[in-house]
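Just one chain follows, in the form predicted on its own, and it is written as structure tokens.
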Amino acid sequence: MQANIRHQVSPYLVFFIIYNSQVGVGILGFQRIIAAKAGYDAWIGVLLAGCLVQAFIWIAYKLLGKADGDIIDVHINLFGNFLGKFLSFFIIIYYWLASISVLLGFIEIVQVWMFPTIPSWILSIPLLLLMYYCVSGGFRTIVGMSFLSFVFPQILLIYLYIFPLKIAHFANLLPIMNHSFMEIMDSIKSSMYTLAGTEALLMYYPFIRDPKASKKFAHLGVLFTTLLYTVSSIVSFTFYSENQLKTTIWPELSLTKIIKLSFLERFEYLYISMYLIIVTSLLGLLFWCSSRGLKKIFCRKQKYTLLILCILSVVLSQFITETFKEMLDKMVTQMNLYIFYGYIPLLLLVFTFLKRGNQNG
């Protein structure tokens, strides 16, 4: 069931929310992830990541282009009322695990490199006040904010780019494909928690105007940020060592000490203050999704849901430990493959067969 046309956006909109959705605090640090996998070839690995990503773009169009609604009305159509709340409450629960992970991630950054002793309630409280004020707003306000998000930190990418590059040394990246199948294969996996994001369209899919026009959007969302991370992992590539990769954390991020202008002595304070607009926006979406699938679910207002999620990620932000927070990065990431990139395929499959039962009975 599509929304009212006031509450949708424009078909090319789509391109910034998908470059909203998977860009986050996983680029600042994925680095070292993937190269602990693979090495120096990880970055083939987020190349294939990013057609992974385009497949499951053209099977959620596909599905729910079928049902014309976003996937609780997948459920229900298929499953009844009962059951098909049952299902989609579990990938409700996981944008709002998501939402978690990326408000602890720069939580982390900011203690780490701006303010050490800061606790994490003063962080996490004005950040989910603006986030719930921009969430109250409506869609279309998150998609404003996702058009910032992807305007003014590119600005800055072109300087954290170029300065690392004058000194690369490219002979890092050879020999090419020097690892196993298996080995490139893993940083797959380790690259789909980076790329992850866009699941969100699952549940903003009704807010599009002529989603059919959109397609084209959201692949090319999907092939600009694919490419920007394949960029962002080889510069860190020809930067570092592997010996120094390993014990960096967030090797991007650590490549703005070396930019140094007339005007501006610690570039990172500004990169870090400009993610705030990034962080905002990736956590307006995903909070928007957890909570309008729970007003679906429970019938309630979703400004009341939205308010319980807020309140419920500040006490757990005050709780979750550095191994916790380990642990929830990786269910997040596996809950992103198994119901994604297993359950939605499958999904599909049944839809399609069902619907074709019922037509020619």
Second form
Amino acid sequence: MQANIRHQVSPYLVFFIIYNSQVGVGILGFQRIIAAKAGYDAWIGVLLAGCLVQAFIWIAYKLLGKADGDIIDVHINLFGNFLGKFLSFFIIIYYWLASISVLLGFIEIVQVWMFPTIPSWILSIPLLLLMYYCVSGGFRTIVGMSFLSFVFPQILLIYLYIFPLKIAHFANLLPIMNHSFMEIMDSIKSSMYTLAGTEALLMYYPFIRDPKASKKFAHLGVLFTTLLYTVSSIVSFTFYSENQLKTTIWPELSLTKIIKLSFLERFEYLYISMYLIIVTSLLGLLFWCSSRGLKKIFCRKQKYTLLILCILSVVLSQFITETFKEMLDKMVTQMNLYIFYGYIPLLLLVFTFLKRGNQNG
Amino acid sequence: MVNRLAVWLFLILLLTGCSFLPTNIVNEINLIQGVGYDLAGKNNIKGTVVFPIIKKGSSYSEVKTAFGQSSKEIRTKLSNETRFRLVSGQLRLTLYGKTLAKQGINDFVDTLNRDPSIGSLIQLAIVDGDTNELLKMKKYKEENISIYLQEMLDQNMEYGRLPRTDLQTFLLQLFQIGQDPYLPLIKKVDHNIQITGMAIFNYDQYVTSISLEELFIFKALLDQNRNGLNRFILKNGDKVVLETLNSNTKYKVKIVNGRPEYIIHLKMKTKLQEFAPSKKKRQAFDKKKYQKQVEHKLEKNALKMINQFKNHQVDPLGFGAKYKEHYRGFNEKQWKKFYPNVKVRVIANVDIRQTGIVD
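Follow the form predicted on its own with the form predicted together with its partner chain, if you could.
Below, the chain from earlier opens the complete complex, with every other chain and molecule after it.
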């Protein structure tokens, strides 16, 4: 069930949507997390995790192509109205939790790096207002934001990587493959949180004009982000010594501390402020997915579901504690792994099997 | 219409949120640019901060001193006597007294590392003597001493004999397995401040130092030699001053029975700057002969310095880290046992490319 052509976007724009959905606040701190067990071999884990995401894209396209709709249509098609909506509800909850996790991550960074005394709601309310404004413009506005969030950061990223690479210790990476298979597996698992985001495809698929043509752009998008994450981790690994990295909470943000331009000494202020664009567009995409899902499940207007989600998010971001935040991140990672890399491939199998049965019958 | 008005009102209300943001108005804060720490009795630290006072017509740097147990405690005490709040976002230089450095400076570096407002490019240095005395020098009262020292160190790292050090390199070396940090050593000599050598640490404790003369070879071994002059006094008293045009150092690591052996290849392309034969008589420069002699001298000096490091159990050249890169079974404890007896060979290769416009 395709959306109205007025709301659809060109296939090549999928590249930017994929990029936007994958790059969030995770890139600022994932280097330390992946290196926890696998040490400086962890960049291999990022590449392997990228392969997994490519596989997921392939599966998602197969599944949605067969059903010709979003994941809710697939569920309803398979399990009927009630059970289908019930199962979809979990995925919608995942989108919402993921966006909360991004929101909280960003608020924490602003509080630690820029304004230590600022209360959370001062940041979350304007951010969510901006996001609400984007989402109310429809899916095409969100894609526009995705495009912007791709273009702006690239300019700064080049700066951010050139400075540390000038004094990089590439010997840090040696000896390569000095860790066991299980340790590399662990780095794959922890890379999945930062590489997560492609699952939004399950919701916006009907909004792509000519989905078949868009497939290669989706794969390209994932390839781009995987390479970006690999480069980012290698830059951090060559810049910090291993034990130093393990003490640094946001390695990529700390990189900005060595950038000194004659007209600007504190690069991180620029960098964190710029992250507002990335975070807004990512939140926009995730909130769009969850509010559209709720709209379809409960047959209410998207305006209202979005508003409810926003209010809940503000309340949650205000009362959240450090331990709960860690739990939330962990939960999102687990849910992402089990739902999209366990359940969805199974669903594809079941769907293919049942559909063939129907045709035969 | 009413709806839209409500939205506007709400947005205006939101603006009150701006008052929650802390502001730093530049003439209502005191920007600390340099700090110094000395040991003062048991467990007591004397802290000195330098911040500029900028006024129309005359500007000078103000130096304040306080005692305390930790650097932030000292800052709190100091704000009792300053007109404005002290902030550290413009910090450029931190000095540590030698006696304090002997006890370890990790606690002081930790706060620099932890504070997001402090850049990673600030200079750290060890003072042979009292940092307070050095920062209080009358001569630099009008001039900004922190910026003066920072630029002095920067300049010497870029063009002189000092290898590159700053907060980032110090932290990197501090945390690196199989490497020890080093920082420049400065001293107040009469009415001047001079760089006198390099302080070598064991983890965060000052252990030994190398002199200014040895810095040339130290920088060469770190593969950071870009350009610099060095004088060699050779066998029969001939003096040769060479300017490095291009220098390249390679470490070859051989593992024999799990123990490392190093061969250091020092390759230098140089230019003759000054030549004073002992016979006080002008003679043509015999390239081959002097290349050999300079090579020999370099090898001897390098080995002497490496032996000094081995005797003090410090590893500023990162032999351990290189061992770790080449050997999968690396074990830190075992390496510590190997280190004093590790085999190192230095092979220098000096190529005197140009002799100027005379032969």
